[in-house]
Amino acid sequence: MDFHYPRSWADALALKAEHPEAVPIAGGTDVMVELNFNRRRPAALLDISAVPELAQWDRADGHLRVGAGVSYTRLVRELGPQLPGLAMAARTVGSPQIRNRGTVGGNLGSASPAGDAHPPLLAGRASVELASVRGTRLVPLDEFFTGPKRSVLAADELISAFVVRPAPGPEQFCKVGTRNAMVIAVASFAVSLDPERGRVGTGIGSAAPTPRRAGGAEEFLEAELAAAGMWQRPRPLPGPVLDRFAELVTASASPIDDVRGTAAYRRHALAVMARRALSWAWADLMRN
């Protein structure tokens, strides 16, 4: 196995051009566990955890832009009050050493369906930089994912960044395992809410063969939302609203049976989800 350790964005993109089969490495946390059970075996590794490029962040028109190299741990510290939600997904993700490398980056790369930080960054309604000597494109996340574990990913591109505005407004992230963290996640919900545009946000994660939002959920509360009047004069969720809004979660979602739960279990679980997350934004949301 070949080993490239590029110090500079500009050397990196040049040696994935060069070696498109070599898999990127950052922190490493999905990467070696399939080395380490011999479930992938990649020609080369293309380590760019020293590029100092991907640690950064910044804010540029109304948008962050986060580095795919910032880990779990720095996004729960430097930018937990401007990505709440996110923040909310980070810190369910593995052990403190994990938080430590790993990164959104990564996660993204891995395009897994139970991946914690998409249904947030979904919710936020994100995109994804990507970038090759050819030049960068931003990809909407909901276009980024192709099936489970494939995504639009070009063998000559890798993750730079992903950029979302900061929250507009409540967040809030759901997830079912066998504990908090430290699992993978059985099925996950995250919502976020936009009372200034009237816009609802809505990621489901480990219950279809991809990350994807609730867009009939989305359409309908905003609707009933903006009938009522209630983006303006925020007032308890009528019950028949959260049960409406719960199902068509549901209803977007298509799971299936595995070592980690059933298909129906799952449903059960995004509707139970979908209703508290809700609540629980919409009376952050009457709070202030």
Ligand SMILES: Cc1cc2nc3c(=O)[nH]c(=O)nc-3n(C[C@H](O)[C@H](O)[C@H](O)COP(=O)(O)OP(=O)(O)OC[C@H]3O[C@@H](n4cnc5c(N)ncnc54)[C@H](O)[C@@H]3O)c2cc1C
Second form
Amino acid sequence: MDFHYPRSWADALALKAEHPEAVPIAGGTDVMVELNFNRRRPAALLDISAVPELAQWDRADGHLRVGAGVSYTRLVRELGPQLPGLAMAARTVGSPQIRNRGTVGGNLGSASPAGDAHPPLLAGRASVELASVRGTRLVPLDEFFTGPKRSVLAADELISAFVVRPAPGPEQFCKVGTRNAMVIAVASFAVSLDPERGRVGTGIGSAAPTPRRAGGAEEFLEAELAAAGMWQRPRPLPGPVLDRFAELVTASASPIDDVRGTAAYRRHALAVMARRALSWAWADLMRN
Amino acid sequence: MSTLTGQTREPAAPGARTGNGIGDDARRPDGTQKVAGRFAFSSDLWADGMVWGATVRSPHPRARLISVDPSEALRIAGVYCVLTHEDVPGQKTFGLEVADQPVLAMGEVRYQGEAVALVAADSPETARRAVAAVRVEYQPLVPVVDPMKAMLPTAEKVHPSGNIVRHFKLRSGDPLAEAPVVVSGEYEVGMQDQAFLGPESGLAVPADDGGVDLQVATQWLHVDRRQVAAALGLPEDKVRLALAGVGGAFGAREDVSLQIHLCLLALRTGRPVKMVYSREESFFGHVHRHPARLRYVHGAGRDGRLVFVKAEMVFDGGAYMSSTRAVIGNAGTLGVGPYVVPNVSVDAYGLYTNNPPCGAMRGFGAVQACFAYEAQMDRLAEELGMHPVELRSLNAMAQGSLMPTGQVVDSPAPVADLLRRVWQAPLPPPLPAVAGVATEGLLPGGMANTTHGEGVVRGTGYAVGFKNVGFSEGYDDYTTVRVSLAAGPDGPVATVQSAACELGQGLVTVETQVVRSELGLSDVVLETADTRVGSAGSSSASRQTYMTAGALREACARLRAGLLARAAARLGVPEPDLSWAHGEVLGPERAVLGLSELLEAGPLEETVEWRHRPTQDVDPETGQGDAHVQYCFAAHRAVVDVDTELGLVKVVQIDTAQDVGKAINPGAVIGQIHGGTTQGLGLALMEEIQIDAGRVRNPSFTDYLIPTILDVPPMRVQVLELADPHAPYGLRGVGEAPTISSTPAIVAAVRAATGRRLARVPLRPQDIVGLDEAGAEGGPSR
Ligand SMILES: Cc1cc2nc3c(=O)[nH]c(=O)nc-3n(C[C@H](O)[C@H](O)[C@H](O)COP(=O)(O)OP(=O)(O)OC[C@H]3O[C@@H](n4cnc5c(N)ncnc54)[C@H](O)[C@@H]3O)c2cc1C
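Could you please show the structure of the form predicted in complex with the ligand, as a counterpart to the form predicted on its own just displayed?
Whole complex next, starting from this chain.
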């Protein structure tokens, strides 16, 4: 197995172009598991953990651009107030050791339907920045995933960053698992409220072949809130609105039975989480 | 927080109180090494010129084995050999009780993961590639996987002898007894794994005499040796075993896994051979806890007194026998719980199927039964409008009670007292009254922010359980030790030689404590556990502290007798005029002879083969007989918070009370109780090997979940020390009791919070919210 260890972004892209079969490794918390289990025997590894550009984040044009190599620990510490939904998700990832090594770039690279970074990024309408020696493209996250563990990432491309607006309002994330820490999501849900633009964002995890938005629920709630003038004068959300929102979130999911849970339970849990997460986010909004 | 209460009635050992003797919190001799990461586990073994072994395993739960073609594997550079059953020179089958399992598959494979062939290669990587290159042709057969169908006379047979490995029958009292209050229920226990952290590993080195030296992590060196020697066709003295560092066992290392394979490869290649299972392979490489279905009917008077219990239990033993017979014996004899029941009928079946083989795991048959009978006791209490502790106490066995087997309980059995203690222990602060506040990690869902109090209901549950200590039903159960005593440069040194296995439980600490106390010295050397001495029996069945302490006490007594004889000769006085105190011999007129002086004449050595009192086989038709040596008892109270909408559970607090007879090492006792309670929590809430048509769906720690620190609540432990007059120092085995009742206590608490029957463990979120159709008893009960 060849091992490439670029020290700069330009070198990384050049190496990826030259060795499209090389598997990028960032924190290694997914890649090493696959190697250990003999599920993957790549011809080469491309270790991008020493590329300084990937470990940076900055703010420009009202957007945050966060390098693919920023760890969960750093996300929580450095970006918690600006990306509260993502920080909540980051706190639930694995254990402290995994959060120190694991990156959002790696989460996106694995493109697992259970990746915890995905629902809050979907809810925040984030985009993924993909780069190659051919150039750079920005892909809206809901167009990034193409199937379980599949994405639009081309063989010569690397994920350079994700781009997202700092939370314009309250955000929430919750995840159901069968133990109280270090657990892969059985189902997860994120919601983001943008009072200025009157937008609602959602993200569903582990309940469909890919992470996805609950478009129907977003539109329904945006319409309800606009019609009732609730963004301007927030009042408690009526029960039927919460119910309908939860129902539409569930309708967007297409879960399966697997070793971690049943499809029926996943639907049920999504409805409960959608209701709760929205009511918490709305309560935050009313407080401010 | 932990407390030690109660009293010892047994006189203290005659030796000195060195602060590291019996009853002290002596430090583990291997503690610093383990904490510092310097302890060598079996996976760290190394020898110059060694090669690596690996195993070809069946992907099918049942198939005809047509052919094994090694040619492609043998062409890989660095591959030394590929072995099949044809290369097994001696007995081609092995087994703990009955040799029914092929060393390497012959004719038919009977479970997914069964070993079919072995390879040796110059690196683990090459060995892995060689495994993939061995061409095995199978003709898959329909596996027998449903235990209820496997029982039927019409079922296809997994072995020619039929699918029923044992049918244990117990009949006592009046079979037609009736009672005014009757509750019945069906229960199910999933397949738990021991989930030790150190995977199977060992190193076999061929010896010049044509024999082999094997270092391995195991629970019982001599039973391994018996099986290895038989398979190799060698006399036992040509097969020498030594214990390598064990990373947990919990029953899973009582059966042979890679022992025979390693030795076959070493003798074939003429080189040292090492094997280490991966985590995934480990799930296929050892036996698990028997999954069970249990049907109970309890009858009681209106006053709550039990009139009868009828039970039918079906334990799925999987493809090979392992210890199924003994597990069934426990489940059957202990099946009504620590209660006095005048009329009992139990039928317990252990089966062969094409599911993974099951055998020993902490609690060994008592766990499955306790989950069911304690659920029944709660239902009975509910039916009678009694408090669950009141009902249990009313029926609790005590010293002098009769077991349903007719055996008299002839030592303290403080069942009611243990229950009272956990009942009266302080409760945790109540749930916060207002919902809507995020409480990091404290509510069900833990760190995952699933509730701010919505849907959360608190519940409390109780359970008590018991288990036999030691090997039962007439088994000739003994332990050998050799203790020598010699003068050293810094004073007298005692050296202990024993084959008893340290698994992490702290046996090594106990050994040093007993010898220090008995001989009044501080320098105790433990030799590596190996087969140079006789068998120590298994480190299982909560027996090894009992047995080894008994053997060491006897050896030390004989050494003291030898010292007294020397002193008598030296002082010219008769032995009765001498006494032993604090490591010195006291004679008349203040004569004192120290150990060092007495050892000037040379070292002393004693070898002891020590037995606990004998037990009896039970009557095959009635289950009557003095089957057991001793019982251990524990009670638990669990307080849980349940998110009743999401089906998630946070255990808030667990209180345990356990009688240990005598805490040889109080710190280690608490550790055993914490660990055992946690393993029971795992079975209650998450631990299950999921099987589908004979195939394991979750052979990894990604999906076989064990509790994390956030799942384990504060545990308060009350330890009683009511001496058992028949046991060394009055002690009771400690390791298993806490595992038995913690599961039913937690499930009872979840039932209390949800009002659901919850008849199956581990509880799944879908059961707790009532979504699962399969858990037919999942509907609300009130
Ligand atoms: C014990 C444990 C617990 C875990 N718990 C969780 C959990 O709770 N939630 C969760 O979501 N995940 C969890 N994971 C999975 C893993 O930690 C996450 O997916 C993490 O985000 C992966 O990041 P990484 O940097 O380690 O990725 P790596 O393992 O380095 O890479 C993952 C994949 O992404 C690709 N990749 C990485 N960086 C790039 C890049 N810049 N461009 C293109 N491709 C790239 C790699 O080639 C690989 O395919 C857990 C893993 C372990 C071992």
